[in-house]
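Next up: just one chain, as structure tokens, the form predicted alone.
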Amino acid sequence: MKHSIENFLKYRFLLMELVKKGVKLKYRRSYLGIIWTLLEPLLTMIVLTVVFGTLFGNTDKSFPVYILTGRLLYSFFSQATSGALKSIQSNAAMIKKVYVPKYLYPLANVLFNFVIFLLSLIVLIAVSLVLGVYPTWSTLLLIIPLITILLFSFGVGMILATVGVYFRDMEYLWSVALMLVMYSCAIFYYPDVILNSKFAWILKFNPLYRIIECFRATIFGTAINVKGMVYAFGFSVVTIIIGLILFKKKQDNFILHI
């Protein structure tokens, strides 16, 4: 454990450079650059509000904020885990030339996507204020779901990064899995219908939904589902442990498959 911490501290500056590089490459060929980080969730929110709000007769004024909170967290999870999955393959040339702790690559992918995600929260703040969803004391608890989704994304990312080295088709399978995850997180519909049906387990045991649920509670000033949040946090920690063990066990053989 002590050796791992010392090793991490030794390469912390490289990690920072990898994060900076990831942010720059994200918008390297985009004319809008970092502005797209703000425009993309805003445009997506408008489209989803029109489809699932206006066309389905939803008159709730705060519905766009509801959609945006779910969409932002899901987008971060999707991009962070997809990036981590491809991180070892993408950095194959560097891995073959110099020694760098290999876990830095999936970690850097998760972190730079988290930086972009935090920037996109500016849109959420603006939309919330415009639509009359103002901060409350519970907004201070926002840090809880933010830390939890960061941990969860890193844990899943480590697992995917390991599997992706040996099973190249995982990239395509994960894109399909993410679609299923999106529809099971109540991003653009209210969860009441499902929670009152025999399919309630889909939401109850979905850690990402629990994180989104807590995040929304802090934004709207409603009571946080403590049990659901504890479950999501515990699930995230277990996922990280599994991911780290799996990654450490297989990392020495990566060079034979990249």
Contents of the next structure:
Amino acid sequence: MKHSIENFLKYRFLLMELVKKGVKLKYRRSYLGIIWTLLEPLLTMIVLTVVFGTLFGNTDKSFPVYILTGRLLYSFFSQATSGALKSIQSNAAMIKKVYVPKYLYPLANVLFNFVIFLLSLIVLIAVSLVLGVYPTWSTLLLIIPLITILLFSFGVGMILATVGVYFRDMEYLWSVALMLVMYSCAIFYYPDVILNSKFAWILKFNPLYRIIECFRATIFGTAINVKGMVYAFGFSVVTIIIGLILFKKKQDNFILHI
Amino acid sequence: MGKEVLRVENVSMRFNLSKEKIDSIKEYVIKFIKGQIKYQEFWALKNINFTLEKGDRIGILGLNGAGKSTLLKVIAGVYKPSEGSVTREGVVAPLLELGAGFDQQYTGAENIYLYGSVLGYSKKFIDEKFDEIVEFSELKEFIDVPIKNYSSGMKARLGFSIVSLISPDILILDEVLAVGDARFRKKSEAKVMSMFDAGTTVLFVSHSLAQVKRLCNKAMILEHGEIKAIGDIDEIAKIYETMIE
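Given the form predicted alone above, produce the structure of the same protein in the form predicted in complex with the partner chain.
Whole complex next, starting from this chain.
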């Protein structure tokens, strides 16, 4: 344990460099650059609002905020995990040459996506204010779902990074799985329909939905489902423990498979 | 007697050579059910023991497939030995051949910071060395150009400059002293010599006995993963000469 902490401190600059690199390179070759972090969620929000709001006859004025909250959290989760999945493979050249604590690669991947995600929250603030969803004191509680989703993504990312070294198929499987996650998180529909049916468990036991639900509650100033949030947090911690153990057990063999 | 900086104890390295590479789940499941996952053991290194003191320059000689590069990777910490242990004092830096490990989209300057931090140095330390590195590599005009637009000579120069100027405690050279054009090669050999004077420990793999003789004070011969001989350079050079005839 002491050794791991010393090792982490020695390589903290590398972690910072890797996070910086991720953010810098993400939009390097595009004209609008970092502005895309704001534009992209805004444009998807408009598309989803038109499709699921206007065409389905939803007239709620704050519906775009509802969509945007779910969509932002989901896209962070999706990008962080699929990035972590590929992180060992894409740094193979370096791993083959120099000793580096390998967990830094999935970790940096999750962290740089988190930085981009935090920047994109600016859009949420702007859209909320325009549509009349004003912050209250309870909005400050949004730190809880934010930290939870960061932990959850890191845990899932570590598991995927390990599996991804051995099976390239995982990349394709995971993109299908992510689609399933998207449809089962009530991002662009209201959860009541499902919660009142016999399929309620799909949402109830879905940690990502629980996080999104809590995040929405803080934005809209409604009551937080404490039980759901505790469940999601516990689930995330367990995921991280599994991820760390799996990664630690397998990391010395990565080199033979990349 | 100098300070011991590297101790390699009873190191053995085993590889499982699977007859075919399996990297899809379908294949794995089918082969697993059929009980067809077979491995063939291959010992790339067998029971290697040696120590190096500060300032030692050891040449590693041997035919192709003798385990030279595997040994260097074990020392660098890339491979974890199947048995035995490696104890290192200070920073071990491999010289990247032709800039392998650079990020292609990153500029030269950004890669200096990236590679410096990969070796475990702080940003402050790299800040101090930055100008010297750029100066030595003679790439001042191109330092803000992405690496992918560099020629292979330019990448090699940058790689050499980074590693030599941050002066690691243990330097690993794997057949790479043929960096850049004749003039830069001369300059880099002089730089390596001055690192020797400063007390850097060097592990050097080369097929050129003449170069090993010029640079090293010790040598070892590897054969089929075992140390056949280790000792002073003159003594080992004689054995090696008779061996290759």
